Every structure is written in structure tokens, then in C-alpha cells.
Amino acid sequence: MSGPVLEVEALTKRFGKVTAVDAVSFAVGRGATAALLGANGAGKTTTLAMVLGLLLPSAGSVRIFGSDLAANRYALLPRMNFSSPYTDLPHRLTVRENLTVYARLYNLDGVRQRIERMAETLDLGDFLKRPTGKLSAGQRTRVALAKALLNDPELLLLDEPSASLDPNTADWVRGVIERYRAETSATILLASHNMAEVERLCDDVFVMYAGRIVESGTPKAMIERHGRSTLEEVFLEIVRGTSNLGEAAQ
């Protein structure tokens, strides 16, 4: 296909009188990694949930691989996957059992071999037989990423991919994500609060505030445009400036 892998057009989500996502539009090309940035409550996770089909938009559309998600959900979802440290896998199942369940849900062949490959890639071998509820937060983050890579997704959605990881393990996991994209040309959309992570992994950045995209561009272009040294400085300037404008308007 030509054109973006992911196209979001005027995407909106309302919960009663609260507008969590307000007419958001962006696109991510094949083989690119893009980030949604924003403070807590900015609408990042809600946007990811709509892209994944877990939430129905109040308005707007999501197109994936050129097809409308609402009309072709069951054809598109096998080509996607998602990871979040905040979505628990069943605690009483072992890591191997959890990965087996998800592999079966995706109707994958060679389940045992896929799990062994994930165990090697993400260093899970020491606790494949351990109940998932007995894992540390960092171990659960790695298992969640293994679950997300089981079906070799062409579109990978990541919510805080290095949350709860120590700096050394977080750097190692970022390397896994980089190699996966390089080897498969997968498209990745992630939400993160770690600006160094975003600078390292991402081609494009979309900054959200109060449900809207208020700034976008490559990390380098945004740093240069704002005359800052790091993306974190840019992010703080944008969010604090937008917040001040919102307070002044009230």
C-alpha cells in the first residue's frame, strides 16, 4: 500500500459532558515511530484505545492500512498489537500460560516456538513457569511487551513501554523495540513521559493538551524551533505555556 499506515482524522471522544479527545488528526507512515506526549489526562491513552478499537469514537475516524477501522475491525486487529504496563494479565496463570492464551487468541501457528523466541528476545526464561502475579513491575512490563510482539504486528501500540524499569533494563528494552522496527519495518505509535526515550525512538512527535494536539514535528525540529537543548525542555515550555493561556482565558 501507499500512504500512511495509520491515519486519524478529527478523532473525538466524549464521556458525558467531558471531551477527553477533541478533533485530533495525525498520520504515521510505514516503518515510522511516532509519540503522543502530554501530561496525565491529556488524552493519550484514550486516543490509543480508539486506535486499537477498544473505545468507539464519538466522532471522527481511524484508518489503518488504508481501511476504516470501524468497518474492518476484525480484519485489521490480527495485524496489530498493544502493550501497556497498566493492563494486567491474569495473575494466577504462569507467564507461559498467559502467552499461550494470547497466541491462541491470535490463531498463531508454532505457539511454543514463538514463546521460546520471545523468552530469548526479552530474557523471560527464568520466570516462564512463574505465576504472572508474582512478578515484579519491571518483569510484568517485559511480559506485556512479549505478548505484544507474539503475532509480529505490523502496527504496534505502546503505552509507557519502559515504565517501572530500571535505567539499564529500560535502555535494553528500547533496543529491542528499535531492532524490531528495523527488522520488520513495523509502524509504532507510543505514549511516553520519558523524553529521552522519545528523542531516541521517534521520528515524529504529537504533543497533546486538554485532548487536542497543540504541537507536532520531529524531535530535532521541535528542539530547534523552540530554541531549547532537549525535548523535555520543549515539552515543559509547551505544556506550561498552554496551561497559562487556558488559565488566563477562564
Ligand code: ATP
Second form
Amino acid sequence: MSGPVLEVEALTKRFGKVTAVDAVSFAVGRGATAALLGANGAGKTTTLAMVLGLLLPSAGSVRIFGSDLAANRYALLPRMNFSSPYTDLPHRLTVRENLTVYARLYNLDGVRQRIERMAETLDLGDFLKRPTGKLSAGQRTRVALAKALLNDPELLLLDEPSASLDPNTADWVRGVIERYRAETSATILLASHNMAEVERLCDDVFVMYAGRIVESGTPKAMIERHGRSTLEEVFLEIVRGTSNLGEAAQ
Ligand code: ATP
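The form predicted in complex with adenosine-5'-triphosphate (ATP) is what I need now, so please give it after the form predicted on its own.
And the full complex, kicking off with our chain again.
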């Protein structure tokens, strides 16, 4: 297949009177990692949920590996996966049981070996036997990433992949994501509030404001365009130019 792995065209989601995502278009090429940035409520999670087929768009389309998601959902979903701090795994099941359920949902072979491999990759050995509900928030983030990598996805969607992680573990998890990408050439779309993470991992950035993409480019190009030295400074400039919170903070 040539062309982008992910193409989003005029994607829109309305919840009653709220337009959470407003005619958003972007593309992510094979093997690239892209980020959706934006203040709380900008529409990042809603966009990811539509790309995953979890939410039906009010308008617009999502093409994945060149096929329309709405028409080819069941052929496309096995080639994708996601992690999100907002999707809770059943609390009473142990981590191993949860990963086994997901492996079976994906109809994967070699379930035991896959889980062992994930446990090794994400250093889960100590808590495979523990009920998922008794893990700390940061431990659950690692389990969510293990679940996301279980089927070797070619398209990986990550909503705040380092949420609740201490700086050392966050750095280590970013290394896990980088290695996965290097080994598999997977395409990754992530939403993040951590600008250092985005600078390290991402080839392209799409900044959302009130459901629209207001700026895009490589982190380096955006930093240069704004005459700043970090993406964090660029983000603050864009957000403070558009929100009342920014005025209060200055
Ligand atoms: P955050 O950084 O806080 O995670 P976000 O950029 O991911 O924010 P979304 O969760 O996509 O933002 O929300 C975008 C807008 O859509 C917000 O105004 C939110 O209140 C609204 N919204 C999201 N889900 C629903 C829903 N199920 N019903 C009604 N409104 C919703």
C-alpha cells in the first residue's frame, strides 16, 4: 500500500450543542509518529475515539491502510490497538487474566508466550498475578500499554501514554515505544500533554483548539516558526493566544 496509513477527512463530532471535533483533516504516513496536542477539552480524545471506531462521527471519514473505517471496521481493527488511561480494565481480574481476555478477543495464537513477552517488555513480572484494581495508576498505565502491544499493531493509538508515570518510568516507557516503532515500523498517533515526550517521539504535531486543528508541522519547524527554544513554549504561546486561562497565568 502506498499513501498514508491514516487519513482523517473533515472529521466532525457533535454531542448535542457541543461540537467536540470540527471538520478536522490530517494524515499520518507509514512508520511516522504524530501527536495531537491541545488544552483540556480541545477534542483530542474524541478524535482518537473516532479513529478507533469507538465513536461514530457526525460527519467526515477515517481511512486506515487505504480503506474506509466505517465500511471495513472488522478487517481493520485487528491491525490496530490503543491504550488510554480512561479505559479501565476489569478490576477483579488479575493482570494476566485481563491480558488473556484481550489476546482471545484479538484471536491471537501463542497467548501465553505473548503475555510473557509483554511482561518482559514492560517489566510486569511482579504484578501479573495481582488484581488489576489493586495496581497503582502508573502500574495500570504500563498494563494498558502491554494490552495495546499484544497484537503487534501496525497502527497504534496512545492517549496520554505516560499519564501518572514517574519521570524515570515515563522515560523508560518512551524507550519501549521507540523500540517497538523501530522493530515494527508501526504508525503511531498519540495525544499528550507532555511536550518533551512529543519532541522526543513525534515527527508531526497537530495542535487542536476548540475542535479544530489550528497549527501543524514538525516539532522543529514549529519551534523555529515561533522563534522559541522548546515545544512547550510554542504550545503555551498558542494556547495563551486563544484562552482566558492564559491571560490569568501571565
Ligand atoms: P483532555 O486534554 O482534557 O483529555 P481532550 O482534548 O481529549 O481533553 P475531549 O475529551 O475530546 O477533549 O473533549 C472535547 C469536548 O467534547 C469537550 O468540550 C468535552 O466536554 C466534550 N465531550 C467529550 N465527550 C463527550 C460526551 N460523551 N458528551 C458530551 N460532551 C462530550
